[in-house]
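Take a look at this single chain in structure tokens; it is the form predicted on its own.
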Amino acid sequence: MTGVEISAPTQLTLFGSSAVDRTAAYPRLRYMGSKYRLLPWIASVFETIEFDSAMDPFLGSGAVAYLMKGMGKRVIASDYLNFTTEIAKAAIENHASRATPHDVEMLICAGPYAKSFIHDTFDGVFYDTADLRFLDTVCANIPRLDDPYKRNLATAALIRACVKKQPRGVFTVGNNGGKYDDGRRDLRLTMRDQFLEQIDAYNDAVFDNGKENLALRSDVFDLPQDLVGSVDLVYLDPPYVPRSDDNDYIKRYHFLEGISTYWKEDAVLEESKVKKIPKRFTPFAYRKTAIEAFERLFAQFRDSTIVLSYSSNGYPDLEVLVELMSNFKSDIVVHRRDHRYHFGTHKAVRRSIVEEYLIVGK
């Protein structure tokens, strides 16, 4: 990698800057590949770059986009998943709307609007009967909120309540007779109590950074060109092609994607034990298409500073990524640090130690 600067591996610093401190208020989502624990390091790299506007087109849990909002940047956040976009609309685009006690009372009140799709479909798969009926009730009441940002906020709170009530935080397995129940408080709370806590959490996360931020649902390659060309910096955190298993977010979070639209967009696959929805294609998921997708990605954002987040356990490897980026950027710096992922409960997962990269191209 001739002409490329490789920084020494760094140690993770404590929360120090006001922007990073503010992310403590962001409702953390147990999400595959989440960068929440890396935010101080990511912020330290951002602080070496001059930029006023940024795009995060693989926003995932939204933690990095929220960090950039806290840094006072204009942020455009997007994702091809609807449930992540709902969260971003609630906490990144939204700058003032909060759910009032009256709103919350209306949301949790069972009435003539309630349907039974969730209960009828997922009874015996996820949660108990009372929790499933509560989800149906809130989903029926969310459209009654006049303020669209309040609807986003309520949906985000419902999504996080579902994650916290689900052992391991993923939806690849059902109740399994309590097999994954480790006695945590989150699993003891009713869905109603979880939802009430999450409404408060998202209310607390709302703030105005003085910029017109935007969250939208879009595949990265379908983003409007006027938006792509309007930002100084783009933060890219695409799915990694893993060395083993897969990176299928729909498989792991199909319930959250479904609940975000009340399954209006995706038909349930009845033959699936956990009632999945159809998988969606992304070229970043396969070795045969990933390299071409990265080249297309770098070309798309060639006019912005590129900050690519990647990992040593992904494909392609660091050398290939730097070579691809060098076709569009002459000044490339690679920042590195060791990181241990704690996603899931299996011991093998808890031992997942990798090297994280932030590849900055100017």
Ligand SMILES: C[S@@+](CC[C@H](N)C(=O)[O-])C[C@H]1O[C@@H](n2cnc3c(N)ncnc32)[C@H](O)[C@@H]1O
The other form holds:
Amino acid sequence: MTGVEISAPTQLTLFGSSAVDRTAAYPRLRYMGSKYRLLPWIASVFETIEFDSAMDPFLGSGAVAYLMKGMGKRVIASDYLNFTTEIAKAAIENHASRATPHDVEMLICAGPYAKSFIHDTFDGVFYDTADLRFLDTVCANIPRLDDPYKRNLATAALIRACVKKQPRGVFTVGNNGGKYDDGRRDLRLTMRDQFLEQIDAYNDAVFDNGKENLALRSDVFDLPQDLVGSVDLVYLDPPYVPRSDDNDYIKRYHFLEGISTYWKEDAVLEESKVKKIPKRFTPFAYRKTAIEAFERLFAQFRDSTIVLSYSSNGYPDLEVLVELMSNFKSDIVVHRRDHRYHFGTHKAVRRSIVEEYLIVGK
Ligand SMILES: C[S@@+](CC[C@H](N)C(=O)[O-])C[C@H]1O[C@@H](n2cnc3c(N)ncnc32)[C@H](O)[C@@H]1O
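Switch from the form predicted on its own to the form predicted in complex with the named molecule and print that structure.
And the full complex, kicking off with our chain again.
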């Protein structure tokens, strides 16, 4: 492999730029694969690259897209999930709309519009009756907001309220006698109080970076070519083929995806104990399709600088990925650092050290 340089491991240095400081205001989402804790390091690598516009087509929690917005870049953020896109519309595309006290009063007021799908479907599965009724109320009121960004912001606040009130932030197991209820404040607050706090959090996260940013929902391979061709840099953070377990986002976050459309898109699977919706296929999650998917991805973004997040517990190995990228890029640098990665098990929280990579191809 010529032209490939593996840089020495970098230590985490606190990066005092205002863009990183600003991410402290970003409502952090407990999300599988979130790069929130790696933002200072990611920012320090971005700083070595000249670019004005960037795409984040696996946006997830939106932390990296928000960082790039804070760096003054024109950002296009997308994901194939709807709820992640709602959050990005609220915090990345939106540059000025905030929910007013009057809006909030309207949103939480139980009225003639109320529906009961959430209560009827999830009673005894997640949350208590009052919380479920509250979710139905807010979902019925969100469409009454005229400004689409305010609707996105209210939806984002509702999603984060649901995550915070759900033990471990995942929806794989239902109410189970308080097994995971450790008495945390987040679990004790009512859904209503959570929602009010999250409205403030998203209101505070809104800012204008002077650019026309865009958030859209799309499978990475369906993104319009004119958008793909319009950016200087692409940050790629696809899911990894798991070495064990699985990395199915819908299995963990089906409730959030469902609430983001009020289950209009996918009916719940009646046989599922936690009332899941069907899984979404992605070629990045399987050994037999991942390599070809990476090749397609590198070909798709061949005209932009590629920054790929990867880790030592992913498949294929780093060397294979660098080799694949070198078919499209002549100048490749691998930045690496250790990352302590937390993941829950049924009994305890195990910890393991993985090496995180940022593979930059120009
Ligand atoms: C590792 S996460 C990204 C994490 C993100 N960088 C963060 O900091 O939160 C991968 C994301 O890719 C999305 N995804 C998976 N397959 C996709 C596809 N084929 N097209 C678009 N998005 C996809 C998932 O929904 C998930 O949000």
